[in-house]
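Presented as structure tokens, the chain that follows is alone, the form predicted on its own.
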Amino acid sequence: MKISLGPVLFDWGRKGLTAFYELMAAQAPVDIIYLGEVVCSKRSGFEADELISVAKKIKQAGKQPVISTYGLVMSEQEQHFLREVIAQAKEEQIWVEANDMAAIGVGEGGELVAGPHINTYNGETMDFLADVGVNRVVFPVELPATAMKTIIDGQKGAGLESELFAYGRLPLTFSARCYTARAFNLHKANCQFKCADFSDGMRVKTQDGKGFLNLNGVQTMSDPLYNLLGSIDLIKQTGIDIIRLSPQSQNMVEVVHIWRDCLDGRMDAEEGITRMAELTGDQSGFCNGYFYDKPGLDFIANPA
């Protein structure tokens, strides 16, 4: 089974992103690396030609680069950037992940991935996406394993790859408003790039101090890390081709190695989860409820 590294969803700045992609291309046992801004166009670290240049370096390292695009396209400037990136990606035969249907329309004729923000909830949608030229579908994060298996088993569009979000803070919603800016009584137009102060998003706790949500600019995420490491057997039974690990700011090379070892049978899941908890030091623990058709914040410790 292949491992992909999803796009960086946080504001790490140009230097931080460059260093991260170089590290992951050189040291992480992943097959696919997604790059590009998904959340907010104000914090795009690279121009279109620079994204293509980074993608070429990833390809030279023996990994497949995929350029991810905005989850919400809300302005003419964003439309222009979208068209520019996709045009250059087509020319260089680099795949593009569409997170808004506008990108699928612009990307027609190229190699396309329908990202997790495209509402692929049934087999009919899979067939439609295959008909308009999509090569791979990343299922929405709230879709349970039973639904994914039904969709994959009944798929008519032959050859369409399936990808599962399996690790990281769940990307739940987008908004036209910037929650991080509002937390500091700032307007979105003058946000002062407050996102950069929170390398893994800004945590929101309940009144009794428990982690609940994570604010990432215009995006709302889960606070606990979604972690399906203990569900590898069921993931394989669903027919998923690729698992996606969403980048966090700490120890991602080690996290990828744990996943690779567990997938290949060199480490059991229980040891992997223990080691990952030590690496992340996450006080909120993990969650995996959506995969089992339960509330998303739940953690099913013994899936069997």
Second form
Amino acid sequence: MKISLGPVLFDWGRKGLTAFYELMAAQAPVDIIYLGEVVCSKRSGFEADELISVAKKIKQAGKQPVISTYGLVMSEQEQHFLREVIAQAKEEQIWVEANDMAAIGVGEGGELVAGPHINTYNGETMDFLADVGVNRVVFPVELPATAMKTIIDGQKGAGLESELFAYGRLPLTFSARCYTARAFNLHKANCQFKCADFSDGMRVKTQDGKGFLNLNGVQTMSDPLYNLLGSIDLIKQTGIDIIRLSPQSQNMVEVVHIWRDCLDGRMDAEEGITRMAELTGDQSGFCNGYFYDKPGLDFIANPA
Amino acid sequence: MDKVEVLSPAGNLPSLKAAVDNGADAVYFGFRNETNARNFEGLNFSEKEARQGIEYAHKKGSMANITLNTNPRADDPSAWYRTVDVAAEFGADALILSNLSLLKYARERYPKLPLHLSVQASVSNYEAINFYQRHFGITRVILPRVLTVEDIRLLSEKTSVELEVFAFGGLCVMTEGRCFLSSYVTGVSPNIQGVCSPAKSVRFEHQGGQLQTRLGGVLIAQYEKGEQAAYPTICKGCFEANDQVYHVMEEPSSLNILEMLPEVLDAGVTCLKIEGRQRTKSYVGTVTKVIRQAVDAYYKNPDQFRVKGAWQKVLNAASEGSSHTLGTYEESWQ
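What would the structure be for the form predicted in complex with its partner chain, rather than the form predicted on its own?
Next comes the full complex, this chain leading.
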């Protein structure tokens, strides 16, 4: 089973991202690293040529780089950026993760990954995506393990790789409105780049004080970290090829090591979860419900 | 100039008739199962009713579109394919759908059946529209509520596919079809089961003089005595963030495009859609009538168009939360 590092969904800036990818390329036992802005085109991440150059360094470190793209594409500038980065990636034989059908359209016939924001809910959709250049599918986070297994088993020989979002704050949806700006009574057009002050997003609690959601600009996420570390047997039975860990600002190298050790049987899941809880020191704990066809925010402690 | 089309919702046959009788150019409806995104108890059409509905609409010179906008279940997609077959067989004027496998099936099997790309595909740019047009020959796209009127104008210049926009009704503020908020707390998804915030997961509870609304056990909002409580959906919930308690995403209000009608029509829109297949026959009839009057008044004399107070009064009364917004059509909303 391979491990991928999903795209950084938060606004860490060019400097933060550069340091993160240097560290991960050198020290994290992952097979695949996704990079590129998914949430908001206003953020000061990498330009197209910078993305390509970081991707090449990742390749030199022996890992597969994949360029991730926007989850919600609206403007001419965003479409221009897609065309530019996809053309450059093609030249360097680097795969591109589509998170809006615009990227499937622009990258058609190239080497594509259908990201978690592309609606892959059944085997026939997988077969169609294979026909337009998709090599790998990251399932929508709300899809239960049973449906994933049906899809994987039922593919008509397309043989697409399947990837599972297994760790991190769940990317639940996008909006045109920026909720981080709204929390400061600002509009998106004049957001003052508030996202940069929230390296793991802004917590939303219910009025009875429970951690609930997480605001990340135009994206809404789960507050608890989704964590399928206790579900490795079921992940393997489901036929998943790759598990995706979504970057958080702290301890990602250690988190990856725990996953690698658990996957390879060097550590049992219980110990892994305890160590991870210590590392993240997380107030809201973990959730894993989606995988078991339950509400996503549920945590099933002893999954059968 | 070509008049914009007024498209009304129908949750049952009486609503369909109310829409047609009050001037809808077209109606849309779905079947009584998981194949459409208003899969509510006691709502929607049997195949027999669908046939009758289409017949009624056609007899009165209106069109009838069938909604098929959830994703087929991985283990048993038969009900979804059946809906495509039925839409073609019954002579629906268009099939509204979003899933890639269904689009492919419909295009290959029924090349003459017009395909409208559902809002559940959340397509908001011409590169994506071009893709769907190239592969499936879609003739229309229903735009998600993420674009400003200016965005829509620019989009219409870049595509030959017709644009349909929401004019009135419930306001989804997310990328529809790609929103997992409902399943996050209830386990039920508009994308799979066709239900957002199902009634069976809703609780209204009195707690120390306050009314609390809960969805899947999660506290969505609380109200003082006398305050009007909204149906609990996450995107209209009142939560704490950044040390304040407020409607973190959006207030419980409805979309109402009338104030921007001239700009929206000028942007190159082909069809104005009224939301609300889950609403009553009286809602459908009333709202259809007002939108019809407003559209007709605009074309009679575009330069002199003014929104009438009487129209707004009727529409406000039909709104959820009794307040309205222009939503994302106005950039400052974002």
